[in-house]
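Below you'll find only one chain, the form predicted alone, shown as structure tokens.
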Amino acid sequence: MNILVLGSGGREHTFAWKIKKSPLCSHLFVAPGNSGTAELAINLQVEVNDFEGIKAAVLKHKIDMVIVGPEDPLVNGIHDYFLNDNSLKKVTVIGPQKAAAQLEGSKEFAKEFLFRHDIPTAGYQSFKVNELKKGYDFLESLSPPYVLKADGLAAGKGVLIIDEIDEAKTELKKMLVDSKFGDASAKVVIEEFLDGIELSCFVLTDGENYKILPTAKDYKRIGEGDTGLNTGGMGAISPVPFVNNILLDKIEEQIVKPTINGLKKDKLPYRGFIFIGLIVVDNQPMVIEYNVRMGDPETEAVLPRLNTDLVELFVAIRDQTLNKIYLNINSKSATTVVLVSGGYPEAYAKGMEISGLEAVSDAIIFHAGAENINGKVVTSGGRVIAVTALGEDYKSALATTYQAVSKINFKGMNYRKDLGFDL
């Protein structure tokens, strides 16, 4: 079948790399893609929220299946767009419909869902601009640190964790009154702080059945020791070493099953990936957030460990036969280190030539913010390259990953040198 992957990051390059291995894939397209996907597929110059452009591409290239990488088009209703168009409705879309995508599109919606279905999570209240005083009062009732979350999509940067009450009040005002995160912070969710260690759980569902993919842990902050500004993600490790079978059972029984059952009860149509951000507090898993797609850079650490044909899984989602598939997972660890542009996550330069990619032989290179200009691969985004290697455990995998990283260079290149420091 002909398959289209929507997106342009490391996650989408990883999808393309994995899909290309499947005998079920005849022709592969990525829109808009990057320099890495161009080596595996045909890149189409269509943006992920240009639904009309996507429709034209799907019809022109006789696409049978669309894999939606990022959250934006899902929250904006691309799955519904396909279902409501007679010429598109037979095309399989991997990703939830708009109503279910609100699990990521609105922090308040997600918290209400969690409380409604008795899924463990932090206490919270949400506030609009005319409720600033109430927001201040709620902050006063909490112990530090204070967690402020923009309700809407803010490209992974809308969460603030603040130690001082006065600073928390100032930031709340900036979010609500000064629109610090634009429309995303027209409403702000304030949560009680949970002290524990975080990990990501990935679930595939066909709306009836589910499969749990390997766990991963990502590193969000730009600086060593988890300091500095939040980023889209500086690296990932899979599986998470501290997750034993007892904890996995708790995650499945207390979180995954109630989530799948909750989607059914609430009649939220869901076929695709559910990314559950977890924190483990006193050996109890609790939900920090839902995302309605795979994580990035976790995808680059999780999919290389999946021996099962990814397209077979997508076909099972289409046919609602996921219960009949056996997940074959590589027992090795995978680690991913992300190379970013100097200055990221703030202002950074683009167009820097990347050298050394061809010198890497014992790791997999996934392109993210990179493009091919006149035969040269140059930087085009903040997160530029993700380097993944496998090993017997995460330490040996990291050693190989960092060895590969040492061969790559571009002006201003920056990366975290301490992944796994907290394990």
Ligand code: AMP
Contents of the next structure:
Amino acid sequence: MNILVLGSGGREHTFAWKIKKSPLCSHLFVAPGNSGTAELAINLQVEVNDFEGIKAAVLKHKIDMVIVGPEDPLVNGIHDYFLNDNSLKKVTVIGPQKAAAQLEGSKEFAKEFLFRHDIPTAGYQSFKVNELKKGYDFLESLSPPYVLKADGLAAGKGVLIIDEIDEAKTELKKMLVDSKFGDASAKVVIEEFLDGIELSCFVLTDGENYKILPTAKDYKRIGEGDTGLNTGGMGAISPVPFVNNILLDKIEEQIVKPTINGLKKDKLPYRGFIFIGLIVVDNQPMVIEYNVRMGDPETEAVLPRLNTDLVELFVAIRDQTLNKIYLNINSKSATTVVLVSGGYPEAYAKGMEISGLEAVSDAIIFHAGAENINGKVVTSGGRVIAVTALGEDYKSALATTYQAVSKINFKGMNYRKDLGFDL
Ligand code: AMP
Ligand code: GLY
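Next up, the form predicted together with adenosine monophosphate in place of the form predicted alone?
What follows is the entire complex, opening with the chain shown before.
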């Protein structure tokens, strides 16, 4: 089979790395890819939202299967685009159709889905620009901190958690009236604050059956001790050490099963990954968000623990036979540390040469914001490299990961040295 992975980050390098191990894959392409995927696959100069460009590439390279990494093309309807085109409709697309991708594309849609299917989540109301006064009243009825969410996609920046009521009102006005997040904040979801510990659960579904992948936890803040600005993710640990079988059972019974059944009842076609963001409050898992794709950097910690052939899983999704597959998971822990450019998540420089990558032997290196210029690997983004190692437990995995990190360098390199501090 010829396979195309869409995207250019550490997640997509990890997909490529895992797919490349499969005897089912004959030729592997990544669009647009990065310096890491270039070592494993053929990078195609096509952007993930350029559907016509993707179509041309799929036909030219006789691609049989497309794995969609990021959410944008899914929310924009890439799967539907394939289904509605005679020359593409036989190509397997891993990722939900547009209607189901609204689970990530609209926070209000996700909340309505959660309530309709009795899935535990925080109480909420949503407001449009002409309902500002009602929004203020709802804020007054809550106790702090206040959680404000732009309804649409805002590149991970659309959630505000605010302690003071006056500031919450000001921000609500900025979002609704001043379009703080553009169209994404034309509607704002205000929800109850949940106080608990976070983890993520990853599910693969063919629309009928599902498989639960290993749990993971990511470290979103730039600063040690979970301080400072939010980032795309500074590292990940899998499995999440505090998750026991009782909690896993609750997650499966109260959240995963009703989610899959809800998709069926609502006729939302879904073949792909579901990333469920959870907060555990007094041993009760509650959903904080759905993403319609894998997480980044969680993928870099989860997939190295999967012994099962990923392409075999994708074929089972295509054939709706996921129930026939046994998932073989490595019992070891995996930890991922993300090396970022100085200044990230604010302004940062690009084009810094990365050294020491070849000196790493006992960890896996996934490229993210990195490109190959005249034979040199240089930085091209904020999150540059993700380093993953396995160990008997997360502490030994972390020790090996940090050992590998110490060999890598680029000007301005920054990373969190405290992963696991909270466990
Ligand atoms: P989201 O994009 O919805 O995942 O929100 C981003 C982050 O905000 C989450 O990872 C949580 O840390 C936090 N968050 C979101 N919703 C809530 C909530 N209702 N209560 C507490 N924290 C929340
Ligand atoms: N690491 C969080 C995300 O992928 O959204």
